[in-house]
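Next comes just one chain, in structure tokens: the form predicted on its own.
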Amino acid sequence: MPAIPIKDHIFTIVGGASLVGSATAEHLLAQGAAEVRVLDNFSLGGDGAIAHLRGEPRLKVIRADILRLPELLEAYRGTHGVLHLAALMTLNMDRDPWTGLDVNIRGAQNSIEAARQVGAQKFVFASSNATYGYGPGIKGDLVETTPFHSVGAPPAAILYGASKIIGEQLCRDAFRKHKLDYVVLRYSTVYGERQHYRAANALYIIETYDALKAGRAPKVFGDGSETKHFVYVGDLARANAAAFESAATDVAVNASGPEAVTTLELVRLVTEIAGGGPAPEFEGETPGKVRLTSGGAFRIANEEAAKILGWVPQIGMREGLRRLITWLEEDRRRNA
């Protein structure tokens, strides 16, 4: 059966020293798990993510890099379960797309292969709504069948949205050819405690904080209609978990958050629990800068996580970008 309890088993999280490695960890340890095991490079920065699981016994940090297959194939052995997170964003993949592509089908297809050949029972992969693309073909309801859209988005989201959709299919014809069980989720933005600074979309809620203590006014794209879809981390530490303890297999579900937002109903809760601010400005596209655009209201539905993992998000917006700002001013008093 693919289903992995947590509690005794052994999971290595790739690309774990980041914002949905680390809640997913300490979440893994809370249930019990054996061993846990923290794969990265360490490329995009320290171990400050998981800086406050430090002295956990369980917990076990392995630096290796997903384009060497020995590697991984060392750090696997005896695994449970893995969970797949490694890879370069859209920001990464307009500063560089020819490694953001080596990073997310070679690295992916090198992790799929490694859980084969150690036996690995379930993989994970973390995939994301960039699957469904960007642009005026963004709208209603976005399920598991919703075709990719790409005409007039910007080619390092493009890129990165059918980088996630190789690493899907590999899942399947590893599925199809090895019968590695896997589970797919299709992240919407993550935002949450220890939030980096790679995502351009979660970027957003900093910089709009940023701007009303600093006492500007934040930016709202056009009228502020645009609608944005956000998960709290803890909400998808929660998914990954349920994705190996799930019967499930060769599946692709959404992961998303209880409810869309549009931008300037972001920018008013981010000013609310900022204590108040200046009133947001409206502006056009700034040159240079990569933005994603929806195209219209839309909402990424989760039913089928429901249905499928026994999933679903408890944490709203207001709460959840309460929990970061009070991260945030936190992190900032103990490095300032």
Ligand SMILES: NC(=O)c1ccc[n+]([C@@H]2O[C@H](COP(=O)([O-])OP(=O)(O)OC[C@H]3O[C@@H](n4cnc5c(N)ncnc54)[C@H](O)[C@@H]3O)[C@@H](O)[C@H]2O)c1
Contents of the next structure:
Amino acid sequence: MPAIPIKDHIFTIVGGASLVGSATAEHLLAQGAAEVRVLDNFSLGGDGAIAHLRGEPRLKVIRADILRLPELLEAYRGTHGVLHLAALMTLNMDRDPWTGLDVNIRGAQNSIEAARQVGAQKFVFASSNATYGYGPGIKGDLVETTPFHSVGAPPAAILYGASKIIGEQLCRDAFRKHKLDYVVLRYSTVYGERQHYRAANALYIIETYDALKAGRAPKVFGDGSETKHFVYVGDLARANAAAFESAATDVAVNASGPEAVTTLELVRLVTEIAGGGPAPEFEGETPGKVRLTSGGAFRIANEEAAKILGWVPQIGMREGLRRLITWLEEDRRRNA
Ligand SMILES: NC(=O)c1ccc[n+]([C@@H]2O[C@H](COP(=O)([O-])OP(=O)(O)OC[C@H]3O[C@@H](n4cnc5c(N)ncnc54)[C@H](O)[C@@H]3O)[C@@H](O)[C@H]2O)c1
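Since the one above is the form predicted on its own, can you give the form predicted in complex with this ligand too?
So here's everything in the complex, that chain up top.
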């Protein structure tokens, strides 16, 4: 039975010094995990992401690189569940596609191989709604069977989405050949405490907030009707735990927030939290800037995750944005 209770079990979070890793480590520890190993090469993530867990005796921080299989074999020994997060997203893929493809594909394969060799019971792979692609083909409900659209989208976004598709298929391959149980979670854009500046859509929230606080008009692309669908990081921590705890295996499901928002609605919510500010300015394409476009209103459907994992997102945009901005202000005060 591929269900692993969190309590008294050992989990390794690969690429754990991250936005999703930091929240998931906290959640697994709170649920009574015997040990949580945060493995990272600290190329993108930092100690700051796990500073809130410092002093927790069940937390083990391991500096290792997923491109080096022997390091993973050593680190994964005795682990019951592996959560694989390490990856480069679109903005970093744009800067350095060579490293991006190495980490997202070869790194994922090393991680799967190490999990299998040490006899881990379940592998949870962090995929993305980028597996549906971007551009004019993206509209309506994106469900787990929606095909990949690449026409009209920036190359880096497609390289990223394609690398996640390959990661998912490597999981399927290991299940078929070696019976390694796995769950793929296709996260929508993540936001929340310990937000970083590496994801285009979440970065937009921070840029909007900073513009408003500085008395500048926030920038809105086009007429502002473009959809964004976020998921609060604490909800994802529960989704990751649910993927281990459920009997589900050999599946890929979306993990998105309760509702999608338009860009204009997002700016309105951020303005409300910022206590007011100038009205948005509408603009066209900025040369050189990677933007994730769609062909119309869309929603990343999460009904399948409810059915298969019993997971339902709880935090709506207003509350999630309030938490992100409260954390942002505290973090800036701490580092001032
Ligand atoms: N943040 C989002 O909006 C979002 C949306 C959909 C999917 N995802 C996926 O979720 C996962 C986690 O996202 P996040 O925002 O928490 O990521 P993140 O960028 O905060 O973390 C990735 C971590 O991987 C580590 N890493 C990179 N290369 C490594 C290597 N060679 N060896 C070991 N560690 C390495 C980095 O140092 C970093 O700490 C990623 O797989 C991402 O693709 C994220």
